[in-house]
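Below, in structure tokens: the form predicted on its own, a single chain.
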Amino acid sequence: MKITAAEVIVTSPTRNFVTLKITTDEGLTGIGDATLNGRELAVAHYLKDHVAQLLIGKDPHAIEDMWQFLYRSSYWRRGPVTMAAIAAVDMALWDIKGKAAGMPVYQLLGGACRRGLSTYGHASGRDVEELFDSIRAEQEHGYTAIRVQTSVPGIKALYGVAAQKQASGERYDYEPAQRTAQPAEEDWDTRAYLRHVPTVFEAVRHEFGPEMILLHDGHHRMTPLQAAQLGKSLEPYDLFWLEDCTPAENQEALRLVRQHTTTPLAIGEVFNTIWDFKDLIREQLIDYVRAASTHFGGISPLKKVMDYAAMYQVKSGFHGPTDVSPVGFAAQVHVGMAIHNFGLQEFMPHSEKTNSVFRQQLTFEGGLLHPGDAPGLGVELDEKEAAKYPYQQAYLPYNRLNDGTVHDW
């Protein structure tokens, strides 16, 4: 079997997605996700102009060899553009291999370790009552674990609060990237945030009791000492994890956080390779790996980093927002099914328009996700439907402090 074509498809049903479609001389096709929210065309052109021609004539079954070739032959390694492009190839080849074998990808990775993946949903509100309503709505949709985000008095617009004006208006498909010529400017006040968030979790625990699994995302906005302060202040409310409490590029920072709090830590949605996690896992500075298959080079390295993490009792918490396409999401659900050290899977269902473009086998029943048993990844791209939604320029927002200083968003 040989690869005969590699096509890049960009579509924007609700938001922008970049998909690689690989075709073989035996008529099998595979698709992979190369979406990089806010920088989609950078990856699309990387694939079109530098990668696609390298695939023609190659053996689609040689997945590991192809991954190493694309990673090492470019010389300039890592980074979200390169790794998203490699991820798309890797996913598409696993999709083809599954179809050739007549098996879902998780079977090729060693078979199922569980009936399905435990998931968490997303609740948010501009005040406590709106937040309570949002939590109840998530419970009604079957979620037993819920990420809680809240507006903060004095901050006009805050990441993760779906009722704000920048939200798309659809319950799950919260899209902060806006179709504007310049990125939207938002505001931030760390001290106000640190004062307010513990009071919100106190109210949630009082209303919903001790059994509900709660999570929170700090979105890289705190210094290490501030992150330690937040983690300690949230200890009475028994969080499943505190996510991205501080920018983890400075990995030593997590040592300070660990010294001051026992709140579990999840990090890594902006990481691109196993090297970003190496010291954090080896020194047990985190509890959950937040990598996303699309930005991490695909299925192959995601499985490897979790095998490494297993030696240190670190579990998965893969990034699963709706700017990872249904293809990329399916890829990491297959990994989650096959690894022993699974933790929890983020799940934000895509919009109806997106689901009309990407036909899926995924099911969510009884609080558990399952990728389905169709051969390959279980997702097919409807190219006619995709063509109805052309690319639209979009930028993620950014933050400034009260004095005008640019801050982490």
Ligand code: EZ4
Given for the second form:
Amino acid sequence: MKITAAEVIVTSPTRNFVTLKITTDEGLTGIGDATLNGRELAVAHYLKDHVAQLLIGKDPHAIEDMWQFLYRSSYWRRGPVTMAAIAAVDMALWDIKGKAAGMPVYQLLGGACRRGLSTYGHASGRDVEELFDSIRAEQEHGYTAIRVQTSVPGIKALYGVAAQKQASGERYDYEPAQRTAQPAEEDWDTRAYLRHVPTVFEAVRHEFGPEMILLHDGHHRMTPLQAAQLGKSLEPYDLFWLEDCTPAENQEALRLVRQHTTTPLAIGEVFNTIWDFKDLIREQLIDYVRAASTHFGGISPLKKVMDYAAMYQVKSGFHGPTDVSPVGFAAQVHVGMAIHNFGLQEFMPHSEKTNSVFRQQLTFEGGLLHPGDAPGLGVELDEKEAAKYPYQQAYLPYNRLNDGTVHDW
Ligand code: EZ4
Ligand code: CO
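Alternative state: the form predicted in complex with this ligand, after the form predicted on its own:
Starting with the chain above, the whole complex follows.
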């Protein structure tokens, strides 16, 4: 089999998605996700201008060789743009291999280790009452694990709260990228946040009892000491994990955080290679790997990092916001099915509009996600539908402190 075409499709049904479609001389096609939220066209051009022509005539079955070729031959390694582009190729080739074998990708990765993936949903509110309603709504949708975000008195921005309501009948989309020409500016005050968050978790535990699995995302906003303080003050509320407590660049911060708290730590949604996790896993500074297949070079490296993590009892907690396309999401659900050290999968359902472009086999029943048993990844791109939604400039919000200083968002 040989690759005969590689096309990049940019579509914006609710949000922007970049998809690579690889065609072979045997008529099989495969798709991969290359969506980098807020910088989508950089990856689209990387693929169109620098990668597509390298694929023509190559053997689509040689997935590992293709990955190594794209990674090493570019000389300029790593980085989210490069790794999202490589991820798209990797996923598309796994999709083709699955279709050629007549098997879903998780079978090719070793087969199912479980009936389906436990997931967590997202709740938030401007006050405790609104938050409780939001938690109850998530429970009604079948979630038993819930990430809790809350607004903070004195801060205008609604931290972790839905930015836009979807079309009527659809659920809130908690992914806050906005399709505007400039990023939205938000405000932030870490001291106010640190005072408020433990009171919210206390209220949630009091209302919902000890069993519910609770998570929280710190979104890189704290210093190492502040993160240690928060981890400690949340210990009575038994979090499943505290996510991204410090900025990802400062890996040593986690040593300090670890010395002070037993709250489990998850990190890595902005990491893009296995090397970003290497020391954190070996030193057992984290408990959950938050990578997303799309921003991490695809299925192949995600499986590798998890096999490495297994030796240290570190589990998966893959990043599953709606800015990962249904293709990228399916890719990591297949990995989650096949690894022994699965932890918990983030699940933020895509909009009806997104699902009309990306036809999915994914099911969420009895609290478990399953990628379906269609050969390959189980997602088909409807190109006619995709063409109805042209790209729109979009940015994530960013933060400024009281005095105007830019802060991590
Ligand atoms: O803000 O994916 O844990 N989830 C998150 C996400 C990120 C977005 C950034 O594009 O932190 O909602
Ligand atoms: Co996060």
